[in-house]
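As structure tokens, one chain now follows by itself in the form predicted on its own.
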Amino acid sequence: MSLEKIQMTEGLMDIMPPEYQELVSNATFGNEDRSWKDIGSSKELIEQHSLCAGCPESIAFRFILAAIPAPEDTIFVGSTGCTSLVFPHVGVQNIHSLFGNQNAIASGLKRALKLRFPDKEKDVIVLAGDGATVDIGLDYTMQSWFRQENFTTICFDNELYANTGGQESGLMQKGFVAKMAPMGKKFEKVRLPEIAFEAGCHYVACLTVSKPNRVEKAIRNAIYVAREIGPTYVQLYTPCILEIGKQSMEGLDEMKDSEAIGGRFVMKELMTDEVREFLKEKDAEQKERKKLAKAKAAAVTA
């Protein structure tokens, strides 16, 4: 998707739904500029969607849509789980893959663009569930740090299978008594930030959502160091409010909670030394472009 196949013939624009024509005046394709404070008013950044009522997954997912710096030269790879509800209402390219292959998927694929599109910067990153990223592919997800693969993980962390009912899942807390884990999980939470780190792994983050500006800026760093440098990792905590007990506004609550002083998710960043002189240099160049633009703006009112 970009802003160029979306663009419609004149003399058809009197007979498109008004709908259509809203998302071509306001999209935000090419928009390099473009933030979460663009939800709400951006119809490609999930208007509507087919999860639970607050669910904390939809969040992440506009919070996401929102930070990607190239959304119409971005590949999304998903894999089975609630994640997969959300795709058709995506208005970025996307693959849905097997449980537990989407890192597998995002290798060749990730090689096939940079084959196909020589001179372009296509940017491809996974999207998937604790499940899919350190149970049941947690082979192909490590691998693909491994061979150091220029794409980006991102795992909506809600610590259990929420899409099949409750089963406990590597990255549940220990102690935590789940409808299909009755007797509590026995082991501690995996921790595969860290994992994925000794993995190969240049930048990690882990954090919840609860905050729009970390979230664009964890996402953001991910994808540009995924480019020039080596695989990342992103896990974002997305409790299932289902499974834990929660009514459908306490999401928030609940991840505010766990990212307070000592919470579980206190947001946390692992890095090589090369990756934070490069994250320097795009913070810096980054504070130029805003200020240039920002005297352009001023000179044109003048």
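Superpose the two forms; the largest set of C-alphas matching within 1.5 Å is the rigid core. Residue numbers count along the first chain shown, from 1. Since this is a predicted model, take the numbers as computed values, not measurements. What changes on going to the form predicted together with its partner chain:
Residue displacement note: residue 15 has its CA displaced by at least 2 Å between these two forms (rigid core superposed).
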Given for the second form:
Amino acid sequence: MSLEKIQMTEGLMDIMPPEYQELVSNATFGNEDRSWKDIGSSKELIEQHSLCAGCPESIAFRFILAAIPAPEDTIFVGSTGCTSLVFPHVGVQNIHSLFGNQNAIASGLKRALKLRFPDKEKDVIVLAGDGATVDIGLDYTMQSWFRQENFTTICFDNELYANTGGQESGLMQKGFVAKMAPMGKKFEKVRLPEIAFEAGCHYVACLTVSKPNRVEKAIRNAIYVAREIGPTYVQLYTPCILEIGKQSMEGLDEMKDSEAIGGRFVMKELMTDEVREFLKEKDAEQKERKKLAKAKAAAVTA
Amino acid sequence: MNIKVAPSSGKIIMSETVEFGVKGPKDQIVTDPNHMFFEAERIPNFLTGSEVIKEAIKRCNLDMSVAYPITPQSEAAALIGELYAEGYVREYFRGENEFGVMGECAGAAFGGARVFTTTAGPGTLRAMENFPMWAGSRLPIQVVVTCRGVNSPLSIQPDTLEMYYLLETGMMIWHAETAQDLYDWILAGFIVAEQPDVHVPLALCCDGFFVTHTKDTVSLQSDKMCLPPYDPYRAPVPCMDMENPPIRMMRDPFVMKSNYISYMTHASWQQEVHAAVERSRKHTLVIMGGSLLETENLDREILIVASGTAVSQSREAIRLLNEEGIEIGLIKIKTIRPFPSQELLEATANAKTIFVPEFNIKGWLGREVRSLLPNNERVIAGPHVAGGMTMPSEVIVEEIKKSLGIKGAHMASRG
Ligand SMILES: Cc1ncc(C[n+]2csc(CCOP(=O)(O)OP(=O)(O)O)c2C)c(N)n1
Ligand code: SF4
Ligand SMILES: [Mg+2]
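Output block for the form predicted together with its partner chain, input the form predicted on its own:
Below: every chain and molecule of the assembly, starting with the one above.
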């Protein structure tokens, strides 16, 4: 999509909802160096949300939407769960169809877009809960990795089925007492990051969303690698404060505790040597571009 | 709904942005379907139903197909792979199972591609959650269902029970009798399904083995021509390619709201999907020769109403009964959804007895006909065969004679 496509004829401007007017005048479509740092000074691509107050999924959404390199050519694929309540508010096209089919949808979508736009990169990003990714949808998740589909899979790991009221999920910790695990979960948290790497993901990251710059870097890495090399996977700990009995203000502490040394969400990245090289080059490229942009801006003000 | 309509304009309406005469896949010429369907010269070929599916798809300017093997469709699905290797189909792969395949088809259709797939029996049921989703998402995907048993213990034999499960998915459902129907309707299917006022998926059903694995004479147009491409920007819902402005869909996602506005939204969308299926009539009529039925001798007191292979068997039964001086008329139903209610009411107005032979145990067509017609004691839902049995014409003959009180030779005594 080019930026002109979201422009409006003058005459219609005043009848459009204010959030759309702002999207036209003050969003960061088309700026490859857009960042979470734009939050507050530009129009965000998420308009409200209907999650519980303080739910870490909401901040994760904001970071991701601020970090994706080309929202004007990005299509999200979601699944049923708490995340599906947010997508209707997002200023990027997105598909929610069934529970657990997200990686199948994304496979077809990415291939269709490659056919229809051979000269343009269209980023397809899956964003789904842990139940969708690891339990009901595991087959489709992994098969898309085996097939080397060129898209990124993001899992919001809240270690349970939040949307249906806190049932056991494969990513839940062993021993956790939940609905449908009345005597505590009997098996270990599924090691999906390692499985993903084995199954063919070229870049895997597992982290919490406590630090925006980390989230941004992981998401950008994953998208760049998916474009050029193959499937990528990012697992983000977004604790369900409602179901683990925390207050609205306690989500951040929960994430910080879990990523401290010895915790189960110490940041982890897995990548092939090819990807390591590729990301180095990409970083250098980006630095160069930023330097040039700075020099240009300085020249204009001078 | 369920009213009789006139053909849209006597002519197939196409997108104004597609060009005819330009090159399609493998240098095929993109051809006006009006020419392709009604004027182009045809040459008879002797082919199996599976080969016919390949021949039709070859001329469909197809973007993508996803395959998963299941008897009796495996051969057709593999032959489409050959079309991909030859360059007639742009994208093709084997999916992981039918639920995955139908999701992959949906993803491609969301992204603006013309998509085709095939399945049968257990595959249809494994995929089932996808079909109402396709319809509700207004994806004009075509799936050819080569019907086979849905049974435990496992059966691979012909049986049309799975069509019962498909009836209210919001898809168009057509039932091909012959390989020629199958060929013509695959081509027609995309053109009807992709009309902006229709834009719903099509399940084109045929009876497995009887149609897929037997050879028949089928007239084909030259393979130097193909259909115009799908134009996703004519769709009644946005194509998910970020080439049109992203919209904020709603402030409160309806899924979570227990209020009347939410119920109304869901209810009216369901109504709209089924209405879209009804609206397909006027386009289908143009291609299917002006009627969703094919009829013979409607002035007879006894009629047979059937679809699919049961029609062919009925034709022979009628010939046998004719030899004995019993005169019977025939109504072939081509489209099950939309159901040709008004046409059927008119066609059966004078019938005293109506038989509905079927290749499944429960008789879904018999129920449809019974629930529609006045004085429905006239309707005898049968005979039925199931589990892979064939339906010899003699079985139909015997059923008819029995109900007329004519004693016939018992099948068993024929050895
Ligand atoms: C086929 C099917 N099975 C079950 C459900 C019910 N369901 C809806 S959301 C959900 C759990 C979602 O869990 P997860 O993917 O972890 O997302 P979260 O809500 O935790 O963010 C379930 C079981 C469904 N919608 N569809
Ligand atoms: S139920 Fe849990 S995951 Fe869902 S919105 Fe509330 S806090 Fe977030
Ligand atoms: Mg969850």
